[in-house]
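Take a look at this single chain in structure tokens; it is the form predicted on its own.
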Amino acid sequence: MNAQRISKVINKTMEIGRQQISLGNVATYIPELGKARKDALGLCISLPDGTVYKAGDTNIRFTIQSISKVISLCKALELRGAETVFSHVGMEPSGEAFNSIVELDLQSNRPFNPMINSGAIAVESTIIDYVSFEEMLEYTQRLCSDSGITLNRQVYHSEMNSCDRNRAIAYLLKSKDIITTNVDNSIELYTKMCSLNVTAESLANFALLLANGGICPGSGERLLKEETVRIVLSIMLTCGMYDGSGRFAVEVGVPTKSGVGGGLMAPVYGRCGIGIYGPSLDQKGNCIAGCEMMKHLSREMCLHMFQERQSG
């Protein structure tokens, strides 16, 4: 697909996204997130050759929220290995809301997967004694090719003052010996990771790294092991969009992770990285404009992993 065609698709994609914004709402259960500008919308597509297509609010800083779960999972897999990580958390879709506690208490001792809150907190507990937040911040900057990523202290404090459910989840995990380290330290690292300021462009950069098998396209440096990328993309495809993951996989067919800050991060393996920002969310906590935008991009650019790629 040539540059002119891509630009035309992007313009139409933005138009489709803007039509969806009024149908959603910004997150307010974390008070600081409720201050986001509901009509903000940005789309960034990064290609392996260094070409970047941008439209809308791609440089607005917003908090990464649950997309940080992908980064923490990458670090845990690289640092502790898959066997250790998945002794604390499963690999299966939960079918429940991202902050649900029901299935954890009634159906399974381990959280179902690393993309829901209980699973992410369990993952953080596997690395808390091995890495500091400052090291995780630097790691995030490298994966996103964005040295401007910082901790949003306002959002962090707002989250810490309203994270009773996450604390309940963490202590339930502690009671089941899934978390064997300090609960407060795990919650603190989890919340700080969720409170990192990113842009749609930095999410596209991270997505491109994953799409390129863990090798930085610009430098040729391997930042993630091939096995790590394979595991992470598989879990993103089946679990990355909360309890809407199945429908999204059918309709879009691209591993994608959402965050309640409004971000979407989508690696199209071997082709490109996509980052979207839109703080207006659907009832499942996903960017409402971004979901429709990804459907359109998938159709027009033949991005679905089970669709034959067309030329032109």
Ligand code: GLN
Second form
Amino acid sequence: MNAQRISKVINKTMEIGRQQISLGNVATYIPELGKARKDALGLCISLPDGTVYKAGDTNIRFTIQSISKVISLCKALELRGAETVFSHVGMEPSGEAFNSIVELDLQSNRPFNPMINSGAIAVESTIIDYVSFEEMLEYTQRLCSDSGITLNRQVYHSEMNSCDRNRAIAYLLKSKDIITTNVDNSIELYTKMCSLNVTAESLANFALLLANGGICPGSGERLLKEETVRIVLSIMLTCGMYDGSGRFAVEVGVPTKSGVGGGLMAPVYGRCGIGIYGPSLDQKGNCIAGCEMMKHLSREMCLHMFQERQSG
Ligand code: GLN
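Now the other one: the form predicted together with glutamine, given that the block above is the form predicted on its own.
Let's see the whole complex now, leading with the same chain.
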């Protein structure tokens, strides 16, 4: 696809996204997130040859929220190994909301997967004694090729004052011996990771790294093991959009992770990294514009993993 055609597709994609914004709402259960500009919208597509396509609000900083679950999972897999990590958390879709607690007690001994709150808090508990928040921040900057990523203290404190549900989840996990380390430290690390300020461009960079099998396309340096990338992308495909993951896989066919700050991070394996920002969310907590934009991009650029790529 030539540059002119891609620019045309991007313009149309932005138009489709804008039409969705009024149908969703900005998250307010973390009060500080409610201050986001609802009509903000940014799209960034990064290619392995260094080409970056940007449209709209690609430089606005917003909190990464659940997309940090992917980063923590990468770190846990690399530090502790898959066997240890998956003795604390499963790898199956939950079919429930991201902050659900009921099925955790009724149906399972372990959280269903690392992409929902319970699973991510369990993942944090496996690394808490091995890595500091400062190291995780630096790791995030490296994976996103963005040294400007910092902790958003307002959002962090806002969430720490309103995260009773996550605390309840963490203590339930402790009662089941899934968390054996300090519960408060796990919640603190989890919440800090959710409160990192990124841009659509940083998410596109991280997506490109994953799409490139863990090797930084610019430097040629391997930042993630092949096995880590394989596990993470598979779990993103089946669980990354919470209880909307199945439909999204059918309609878009690209492993994608969302966050309630409005971010979407989508690695198109072997091809490109996509980052989207739009804080207006659908009922499931996914960026409402981003979902339609990903559908359009998938169709127009033949991104679906089970679709032949056409030339032209
Ligand atoms: N920090 C948020 C929470 O724990 C992350 C949720 C999300 O992005 N879906 O609720």
